[in-house]
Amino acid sequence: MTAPLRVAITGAAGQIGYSLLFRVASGEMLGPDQPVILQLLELPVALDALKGVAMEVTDCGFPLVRDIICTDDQATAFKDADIVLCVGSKPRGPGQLRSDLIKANGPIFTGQGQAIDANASADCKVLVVGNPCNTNCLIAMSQAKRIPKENWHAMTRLDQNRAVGQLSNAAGVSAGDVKNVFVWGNHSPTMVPDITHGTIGGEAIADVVDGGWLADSFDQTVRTRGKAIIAARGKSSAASAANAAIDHVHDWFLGTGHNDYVSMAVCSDGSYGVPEGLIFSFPCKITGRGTYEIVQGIEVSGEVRERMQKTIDELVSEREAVADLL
């Protein structure tokens, strides 16, 4: 029988967290076969809400699941977890500037990253879904002396699938046609998109749809769609984001299917010109069960190599911001 993995989230009982949850008990997340145990945590004011949604955890009879530990300690949260999805985070109050945000999430994943380290399975994977989450990952990164820093994630998966989706609309297709469409950099406004080796149906990308469109309105939708559904829905986008944390950790582990490459933002080791440390998404592709490479030898092209020194310089500017957590 395969041995359970050990499933830690934060933030569980929230909307994210909610919209993850039974999805990976159900084996979406990790396969049919793997059973887990789920380890969620919250705040002490928000355990009696985790309760409940563990209660209904139960009462879906779920097969892989193991057992279910609710709990206010990061320690009990994290012990030997094999996966931890970093969701919950401070959200950005009123009049609050990115950077007050960033500050702000500073300490809470100082707190988090040194206790996934002291707790967690040395093999630990970790993704950080609970926003800015490039520069959060890359403090809670920092505390580690034990788990490796390739093992960090941010995520910008739900970036790559907001450009998958409009793309498939705009061509009339189902999104499963479009493939290796891929997103540079921070997972903010300044994040770059590239369809330039993408394709449709197996036909060039700007071969499909109208470059007018590609130029302008897909790629402001794309860096702004969150701002548009907190607008429309007067929530943010709950549901989209626990989705793409279920397919970047399932690619992760099980591989990526039709996509040749897929966007994960990971620490820099230097490659395209992006400073070394730095959680930047690049185009992934797997190499095995947990494992990964950034892929290399992609050609780059004028304009988004310009629009990715934005990013970069974002990225530098807000690790400038919490240099003394690092």
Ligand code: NAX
Second form
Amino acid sequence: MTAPLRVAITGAAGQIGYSLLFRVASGEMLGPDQPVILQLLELPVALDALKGVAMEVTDCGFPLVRDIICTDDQATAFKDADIVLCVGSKPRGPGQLRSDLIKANGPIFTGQGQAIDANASADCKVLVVGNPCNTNCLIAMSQAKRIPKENWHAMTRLDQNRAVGQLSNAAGVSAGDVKNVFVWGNHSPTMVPDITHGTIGGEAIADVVDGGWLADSFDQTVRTRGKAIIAARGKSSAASAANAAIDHVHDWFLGTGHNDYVSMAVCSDGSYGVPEGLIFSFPCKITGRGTYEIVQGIEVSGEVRERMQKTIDELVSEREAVADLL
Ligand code: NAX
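Target state, the form predicted together with the ligand; input state, the form predicted on its own:
And the full complex, kicking off with our chain again.
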């Protein structure tokens, strides 16, 4: 019998949590044979709501769920965790600048980084979803001396999936026909979706999709999709964000399926001129269960290179803004 994996989820009673938990519990993230123990962290004020969500998970009768722990104590939530999904953080308030959000959420990730380092399994894999996710991940990673840097990721898979959705709509094909589209950089409007090496039904994307739409609309739509969802729904993306977290961890453990590589914001080793140590979205390929490599040798066009510099500059300035937390 396969031993259960302990999956800790922070902010588990929030919007994303409400979509995420059930899919982790059903086996969509780690496969149909992998039992899980859910270790759910919330603020004290949301503990009752969390218990209600846990009751619903119980009521689904998922065979893979071995236990559900609901707590407001970080040490309990992260105890022996194999995977941590850091979703909980303060949402951006009306008119709040990105730089203010970074300062407001930074301390959450200092504390959680330390608590993960002190309590989780030595090879724990961490995915940071809470925004600004790249820099929050950097803060948490900086607090953890025991857990390898390769184990700290931030989520840009939603941005990749949004790009794939747009391209499949434009080409009138299934999303499954779109391959090897990825995103460079920060999970912010400076991100750089890169379709240069992507294909649709085996053909280069530029040969299949209207060039005018690609130039005028595609990139802008992907980069500003989060805002458009809020405008339409009155709330930020939740189910699609949960889906992207499932995709990210699924691929990290079980492989990238029909894609040769996928977008993961990981600790830069200097590849492609990205300063070492930044949490930066690269095309990554999976080399084993829970291990990855940044894909090397991808040709970067002049235009993409220029835009990459903007997203690098933004991440460097975010790092400077939280220098006291690193
Ligand atoms: P919600 O406000 O619905 O839920 C967040 C939950 O986190 C709340 O229940 C809150 O009580 C809890 N929380 C806050 N601080 C906590 C702490 N210190 N410890 C434990 N729990 C804590 O937000 P939701 O819509 O679920 O979004 C969560 C985060 O994901 C936000 O930061 C959001 O900006 C970010 N997103 C990231 C995306 C990405 O692609 N990386 C896309 C979707 C989303 O915008």
